[in-house]
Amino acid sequence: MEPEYVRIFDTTLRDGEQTPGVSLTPEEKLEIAFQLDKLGVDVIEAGFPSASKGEERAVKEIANAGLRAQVCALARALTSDIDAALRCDVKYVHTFISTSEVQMKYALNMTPEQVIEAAVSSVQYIKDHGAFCEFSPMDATRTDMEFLKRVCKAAEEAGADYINIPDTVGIMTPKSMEKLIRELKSFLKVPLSVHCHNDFGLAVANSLAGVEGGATQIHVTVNGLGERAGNAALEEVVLALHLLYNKKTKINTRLIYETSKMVSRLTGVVVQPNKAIVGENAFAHESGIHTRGVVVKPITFEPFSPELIGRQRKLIAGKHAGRHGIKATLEEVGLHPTEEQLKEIVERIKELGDKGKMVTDADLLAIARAIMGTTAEEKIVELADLAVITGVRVIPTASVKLIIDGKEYVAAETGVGPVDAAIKAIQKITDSLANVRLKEYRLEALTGGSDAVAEVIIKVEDKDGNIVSARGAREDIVMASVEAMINGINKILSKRFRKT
């Protein structure tokens, strides 16, 4: 094995499935195994066969699926467990036994000598059956150093092919992990692996420190799944190895994101938005300074291209958004606002953001379409104020104030609902000017949530038979309807003036 090469031992199907609330069917485990093999992991720890008949069946199916990756089964240092693993046709068995004083006493009720004997016996039994053997002294990082060396040396002499050092309760720091692995490496000839838990959020850092200390294999799970706070996340470990440590793996990084999405879907464990590499916000930019930078030169605010892991950059509309980001997002879908329109779109987005509203892409497009449906010279009629009253025993009433040619006009009307009342009030004011009637009204898009942006599309017709379409987009349906109606009237008036 090349000195710069690090093996990726994936335990998503074993330790990852031990995530509270996660239980995969054999069919789901096989689906994930195929994806992991396509991704390029070196080893797939397919499960713990002695746990159940379904688990044994799943491991056997994966072992016989013709995968390029080595398929491994977990077994305690018990002959019965190892036999269950071997019945699954695996050629790789990972066996373990507790070595820390607290676990030997309270979990195993065994003496140190009994633990060494069980470790040696299990390694020899696996090797006698012609299988590749990885041995783990569980809770190694809380084990007395001299005893840890004795156990590991005994396993090595019994024929272990790999010795894995588990930080079972995640108590190591990178500095202490590197020192531990370096010391064991100087004492042992067998290659070393690390298996780190994330109880203090240091699983990835400790895994990388293990490599710095001389480990040549890292145990990982997709999305950092695992017991309690989880394990070292495959995606974070691999990208750090490739880009920060200049190490090699067989991982096809362009498949990382799709693998993450599949595992999230099948396990039901949602990936937190701000998670490194695969979180939804990992390549999302809202700040005006950031969006301007990534539009011009992505490396200004991104450590690597999102395409490297099969993703795309997202420019988010929000109160921190800038013109460059919003303009770039709109241009991606073929919308090219004028500078004046862009200014109004940005202002509207910031207004929503100030109200605590998360602005979605659908919100942005609805607002942009509404604003781009009018031009500056078409704003003959403008809304100055609107008030509506509605209720169970109250007749819906709307009061509207419009500005037409610099003069204010006010009218109030009742209707079957607040939208109807508001539109009637607008028609009352503009009757002598435009005399339009509503031909069609529809609510085109609600972008989700009680504070959703509503997009209203209307068709209006004047007494001369001129028909125009217009739209409005607001988080308030009444306001969206009023905006659409005023835009329609302005279009009718603009059309009429152009003819004269």
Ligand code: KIV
Second form
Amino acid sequence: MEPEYVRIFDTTLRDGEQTPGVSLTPEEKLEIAFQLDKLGVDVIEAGFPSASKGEERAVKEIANAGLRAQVCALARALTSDIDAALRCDVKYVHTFISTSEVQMKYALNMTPEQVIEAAVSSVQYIKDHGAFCEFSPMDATRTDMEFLKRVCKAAEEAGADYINIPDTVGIMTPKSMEKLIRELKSFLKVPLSVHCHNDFGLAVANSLAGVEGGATQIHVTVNGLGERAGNAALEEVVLALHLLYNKKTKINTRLIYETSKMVSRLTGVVVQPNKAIVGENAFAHESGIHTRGVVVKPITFEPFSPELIGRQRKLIAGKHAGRHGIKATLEEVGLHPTEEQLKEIVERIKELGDKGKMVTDADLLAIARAIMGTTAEEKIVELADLAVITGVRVIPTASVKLIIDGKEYVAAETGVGPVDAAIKAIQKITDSLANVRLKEYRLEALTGGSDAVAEVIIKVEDKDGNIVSARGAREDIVMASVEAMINGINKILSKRFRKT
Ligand code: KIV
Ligand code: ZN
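Show the same protein again, this time as the form predicted together with the named molecule rather than the form predicted alone.
The complete assembly is shown below, putting the previous chain first.
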């Protein structure tokens, strides 16, 4: 059967901007509007012009930006609000008025008859000005059914082109939403839309149920932004419509991830990592069983390909990671460890994981580079033990035990800090063997936090002018420096042995 079409009405710039703490400049709103247009939404609700002069300017700019999408402005059922919307040159006005008993009484202080009258005259006013009119009975899902039908019928007869049913405080369930829309549909001719809030985490499910009941349009926001717990998330609604409900939209799903990133950057609202579709972890696999599965056949542990929404799969190195996932991640960036090196990398990753450290891709690469920097035959000098003392009234001191050719050597040194002391102690032991001088030392903390993996990159030179660079990567800066120094000495020594 040919999939049916569902209209995507995006309200990121209106309800989304009502997210606590979010306020966009007119320039930022325009930037988002261009992206939504590229994404393929049918309607962009650009704002609420009567809210402020800046809002009016933003809506006007978006309305005149030559977008393919219809640009809509929100207005209360008041002539002054509708005039403000029309001044912005929009050809689509979304007008609303509360219809639940509690809101009519306490938020509007109006009688039901006055509400019907205001709804009808607003719809007529919009139509008289030649604009497309969408009408919302606010708090519809807590409105007495008979009254809701009366208001909707009156709006339809006044000329409304769409009636939108808001679940303003998000109290519906998928079953009750489907039933409500089905009942309204059997009674009205005008097409129906749904606008669901996420107070119980059901906004997406309720929106989809609304479509099953006969709604042909869904109000959504990027990343599920919106008042309180937000609105139905565009990305979740669209993917579910396409892949689970056999429906069509005009959305170019490949632009979903970049749109989510842009909206998050401009609004300052961070997307939770485990959020469906666009969360950082949505296509990240850590456990060995999963990584092995997705490397061989992605469908084993992915419902759809991340490329469909413009993303890439991520294999995470952590304590649950397996050799396959780690190997695949390294191969993706052109690193091909030997079996021996891979074993050591996996052990180091698991050690970090056991300490409760989250291992990022950058950490993995630093550790791999440090381990792969020395081949097994280059391991002439090995670290057996290290102890450092440092403090305010203490001279930083390090004692180092190295194994060279199966024999143990111990030395202690002082320095300006523990790194300096440890490197001097290593030089003391290896002096007669290698006589290396530290030419360059660079330290990089790869991830945030005081437990970040530190990568030390050094250049060492011996008395014959041989120069090599080497790396070390550990959560402990002294250990990373010692590892880099020993790797450097080993490289110099193997260079010399190869020459002789
Ligand atoms: O949640 C709501 O009821 C609204 C209306 C303005 C449609 O956002
Ligand atoms: Zn809303």
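Each form is matched to the other, and the largest set of C-alpha atoms that superpose within 1.5 Å is called the rigid core. Source: prediction; values computed, not measured. Residue numbers count along the first chain shown, from 1.
*Asks:* Using the core for the fit, does the CA position of Asp431 change by 2 Å or more between the two forms?
*Replies:* After core superposition, the C-alpha of Asp431 moves 2 Å or more between the two forms.
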